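Here's a solo chain for you in structure tokens, the form predicted alone.
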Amino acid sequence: MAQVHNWHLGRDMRYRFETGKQERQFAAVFNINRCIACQTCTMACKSTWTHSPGQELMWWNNVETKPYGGYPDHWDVKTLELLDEANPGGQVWDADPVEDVSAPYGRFDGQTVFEAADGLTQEAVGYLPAEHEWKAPNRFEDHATKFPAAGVSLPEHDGWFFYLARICNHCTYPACLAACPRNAIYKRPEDGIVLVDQERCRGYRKCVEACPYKKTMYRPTTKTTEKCIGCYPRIEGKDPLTEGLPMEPRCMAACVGKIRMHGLVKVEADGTWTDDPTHPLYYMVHEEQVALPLYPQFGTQPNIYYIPPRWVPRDYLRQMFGPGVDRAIERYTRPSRRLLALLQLFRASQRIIYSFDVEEGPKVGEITVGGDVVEMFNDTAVGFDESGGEIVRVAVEEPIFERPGKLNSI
């Protein structure tokens, strides 16, 4: 067993392999506050990758309603219970603020899925979902905790639910990769995308058991495991739409609610992100710390980050996203000028944005947030490609266009 650094946990941890060196890492930020659960992302993925025999129950992208929904059923609760059983009362954070990119959320003192395993019969603590648990990806959709007769208000709703969009996290330390006895799973060195070698896979389903997010799935017709491939042909620029330029995955490009921003971030040898505040994902994750990993205590260092929903009770969110929740919601509720402008770039282009800048504009108004007056400026966010060429520019204040005269409806 190797010792690797996990900056989500603020410490080193046990893992089967040494940290692999990637040139860049596939990553994304999902803004839960915008998600409307239209399932356009889900169907874009389904119609592209999992529409063949044996893939009927496969949803590489899914959107589930929390706190009750899940695909497969209750995947997160079951994994949390396994960890609590392995380390009773010990799954806790030392959440003292640390101004250090190697430990932005403090230190997790509990056990990860790797550390809770015996290392002999299991490389990572997990379970195999029963077949029926895969059959209802939309179970409990729109189910709230309750419906208060008096209504609800911020900062926390009395009755609540929210939509959680999920794909493979293309983890820095994938549990599926560690668990595979055939070494059939690997991370691509150019972008960190996690793939299954179909020639080596024998369908033992150790990866399905080990993945705490349950994003590796068994296909009975081929007797192999399949999973989200990060739409790597699009990442490689092989989609004719962009004429050889890198392009966002299908689920990102199809998003109606503009909740997603995808990118490729540079990483250091120990898995930490290279300091680059001009990169939109780095800026949100490290500079503003407004986007957080999903269940960082699992220990896989996932690379899909979430801006948490601001109306949900904080205890629930801290369990799901770690101790950085309060700071993230505060910074999203009262965004800096630079962050507010950056948020306009979500889904502004199908091409991958490698860096951004903000051109300051005039003050256009004031709003009151939690009793505080917040000034609004019509700044413009500009997104650039890898070579520094401009891809897109979007202003904070959307222009209004009035149609001239009466239009013929035919």
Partner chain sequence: MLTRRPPRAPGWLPARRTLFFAFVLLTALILRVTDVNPAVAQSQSIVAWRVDESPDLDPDAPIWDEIQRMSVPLTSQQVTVPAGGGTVPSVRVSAAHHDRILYLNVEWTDNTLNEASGAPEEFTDAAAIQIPAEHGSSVPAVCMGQADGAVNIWQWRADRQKGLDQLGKGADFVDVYPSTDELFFPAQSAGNALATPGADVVQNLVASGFGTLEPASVGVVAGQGRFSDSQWRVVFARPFPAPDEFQPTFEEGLEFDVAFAVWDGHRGDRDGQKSVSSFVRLKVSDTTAGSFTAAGSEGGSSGWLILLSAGLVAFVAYAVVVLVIPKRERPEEESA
Contents of the next structure:
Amino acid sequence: MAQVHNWHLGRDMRYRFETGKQERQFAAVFNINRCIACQTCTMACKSTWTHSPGQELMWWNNVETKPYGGYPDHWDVKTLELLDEANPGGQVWDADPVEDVSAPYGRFDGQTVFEAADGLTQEAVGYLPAEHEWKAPNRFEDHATKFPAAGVSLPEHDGWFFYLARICNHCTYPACLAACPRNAIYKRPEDGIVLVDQERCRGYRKCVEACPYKKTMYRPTTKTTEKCIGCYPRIEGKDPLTEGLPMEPRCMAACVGKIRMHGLVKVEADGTWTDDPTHPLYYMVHEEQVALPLYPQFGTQPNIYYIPPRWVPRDYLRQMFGPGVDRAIERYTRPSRRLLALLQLFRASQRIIYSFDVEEGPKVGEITVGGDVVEMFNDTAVGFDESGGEIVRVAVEEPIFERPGKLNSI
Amino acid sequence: MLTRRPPRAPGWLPARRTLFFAFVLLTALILRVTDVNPAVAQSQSIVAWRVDESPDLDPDAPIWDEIQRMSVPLTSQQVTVPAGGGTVPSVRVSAAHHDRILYLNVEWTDNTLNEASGAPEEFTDAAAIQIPAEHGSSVPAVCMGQADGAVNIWQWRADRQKGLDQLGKGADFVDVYPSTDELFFPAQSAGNALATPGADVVQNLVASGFGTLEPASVGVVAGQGRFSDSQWRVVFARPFPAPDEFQPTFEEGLEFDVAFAVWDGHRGDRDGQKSVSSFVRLKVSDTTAGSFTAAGSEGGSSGWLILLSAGLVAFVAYAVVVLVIPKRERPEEESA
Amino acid sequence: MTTNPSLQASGGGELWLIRAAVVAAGIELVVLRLVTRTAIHIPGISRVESPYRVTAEMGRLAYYVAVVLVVVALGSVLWRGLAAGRFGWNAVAIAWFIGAAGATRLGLTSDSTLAWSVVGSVLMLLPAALRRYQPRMLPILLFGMSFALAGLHAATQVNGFGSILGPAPTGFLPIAEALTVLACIASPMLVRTEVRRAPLLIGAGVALATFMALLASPATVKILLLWNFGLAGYFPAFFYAVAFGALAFTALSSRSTDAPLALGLALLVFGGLGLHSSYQSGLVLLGLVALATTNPTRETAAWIPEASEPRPEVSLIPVAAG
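Moving on from the form predicted alone, please list the structure of the form predicted in complex with its partner chain.
Every component of the complex follows; first up is the chain already shown.
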């Protein structure tokens, strides 16, 4: 057992292995406010990786409707319940957020899945979902908590639901990896992608039991467990489309709602992110703090960050994304010029953006948000590749093209 | 009382006691180097008798009725994560050899038949035999061996016996698959023996510590199990010669250490979650079975009662004779 | 009386040899049975593989040293008994055990012969030990019964004999374990001196530590009990805690005043219950020999020849004291 630093929790915690030194970490920001649950990401993944016998129940990418939906059924509620049983009433935050990359959300005083486990039967608290729980990934789709006759209005809707797109979080401290008795799961040093060694796996399903996000899945036809591979061939630039340059995973690239931005962030030896405000993900997660980890209290330090849905009751969101929710929604609702520009870069390219810049443009209007006036500028966000070459540029105001009449061939 | 000091050697020689310890140490070193262990592990021995007809792989072959089964107690595995098991209290083992093939017949009670592992929460019944690779006096750790002592493990799994083609049928699959090339079965194309259809029912594995289990590179262990009346009976068979240095070579007249493990699929047993035994001795006998007969169970228990009672009476009588007579009245030196 | 206090405490000629065997067996128990078997479970042990191998090798060497010492000590007791022309039960018992162990090692006899020989030897050596602790002999009696039962279990498990009698009753080991635990708990009866504070405190400490360990990690501690002492942990933690505490108290209390008792108890425990290698059986038998050895401050054991008599020159063993 080692002591590692988990910056999501703002403290050190117990983990089976030392923090591995990585060059980069696979990470992404999902803007829930934009997701329409079209499942294009889901099918992009399915048609690429999990279309063969034995993978019928396997959805490495899924979009579920919260609060009732879940794949597998109620995965999050069940894990939260297990943690609450292990540490009744103790799963609380000391939530005075510190402006520091090592504790941006304050300190979590409860127990992680690792700390709540007995360390003998389990490395991490968890459960093994039964087959029927994997069979209905879209159960409770579009179910709202209620339909108020008077309608709903911000800041919190009375009846609500939202879509939660999920892939493997490629956690910094993966519970699946800690739980594997054969050490068949490993985290790649070059990009932090977590993989199951298909040659060593013996299908014990301890990882399925341990992963709090339930993103490792058993395949009966090979007797092994498979999971999201972060489209690592694309990350490595092996997709012919980009001619050897790093490319975003299929689910990210296929996103119709433009909710996703993927990237590879630099990390320090203790797992915190290297200070780099020009990196789009670093900027959103650490500078603006609009994007938050999913269930940080599980303690695995997941690497998919969510811009929380602004209409949802805050106590629910705080349970799901930690104490940073109020600040994140505030900053997303009244975005800075730089953030507003950066949000335009989502899905502007399939290539991985390593840094961005904003070129300022003229003021184009004002909008009122919650009684406050917010100015809008037509700034231009520019995305660069690893060596600083420009990949893409997008302006805040969508350009308007008028079709010349003469070209009409009808 | 004599107050004599230990006799001293001449000044340049060490004292005799030092000399004696040097002798003891030297003897111990010689024993260690030559690997001659003067002590005998005398408890539980499974004897593999030579038999005239081949038992084949039939767990219910008549020959097994003639060989006594030894009961080997199992406990839950509590040493490493994931701990568990312990629901199977014992296995009953008998052994035989014929035509230089060793047969082990392992029987245990299991009230639930679990021979599928198609659903994510389904686990198979299984049993395994563990034998140190190196035949010798120092026994490696019973849990998966240790770095300097590999173990050979034969694992029989009910789901493998049932057949891979039966797997995954529980999910009402109606899909059409764009491709069923091996490429889309990564475990299979990576050479994972577990994922390969038509592979052996018994997996031949080697390990040298936790998490190091690997398929043996060569060598096949045959096996077959049968489930009836809440009993699993599984026969393991392997020819005497070792295929490589990680597996033991059997010979008549030699003794081996064997340990057993059983997984109850119904309880979610897998990996370390199993019922395990310590090492017991397996003697490959050069005697042909038939020189003794199996006992009837009724006769057995009454025989026991008589023997125990007789022993107890004799001991009490003896103790009374020795103890009741006061010490002072007896001569200083006791005579037989 | 000699003026050397350390020699004063040594009883029969073999006591120093027995002491050496206790030390060797103790090292073997700690290093081979405990450390090398548990160390492999420490994460990252592979990084310190060579120290691990060296330690394991030291443990194995201690094992061989202990084997040689046990054989020499038992042989010496037997030899001097025979040389003095006294053919007691004890000489017969030891000769029987050594003969059976040797014959089994050479493949001349079956395992069952050895197993039954151990049971026989234990029962034959027991009365001498009982006599010495008369009338407070209950703990010794319990120990003896326990080993005899465990030995009986081993004997009946040996393939071949069981076929005559049918499968052995299953209750032997739990009963034997209960007797051992009771024997440990009752062991302070054997202490003849005033109760001193240091042994009492250490005994209480051992009891507390055992109890806490069993509460904190019952599974691990029970497996260690089984590996090292042959105790399966059938009973509540409290009993084991009291047993180990009481045993520590007894051994420490009598260490300076009744060395044979302390050494004998140590050997019985190191030999363990139902572990049944002939080495471990040898430890138990030597333990019984030690228990039967009279403290020199009182009288010489009845069956060990008077050390004051001129010693035959053939003896391998140097004379320690009389």
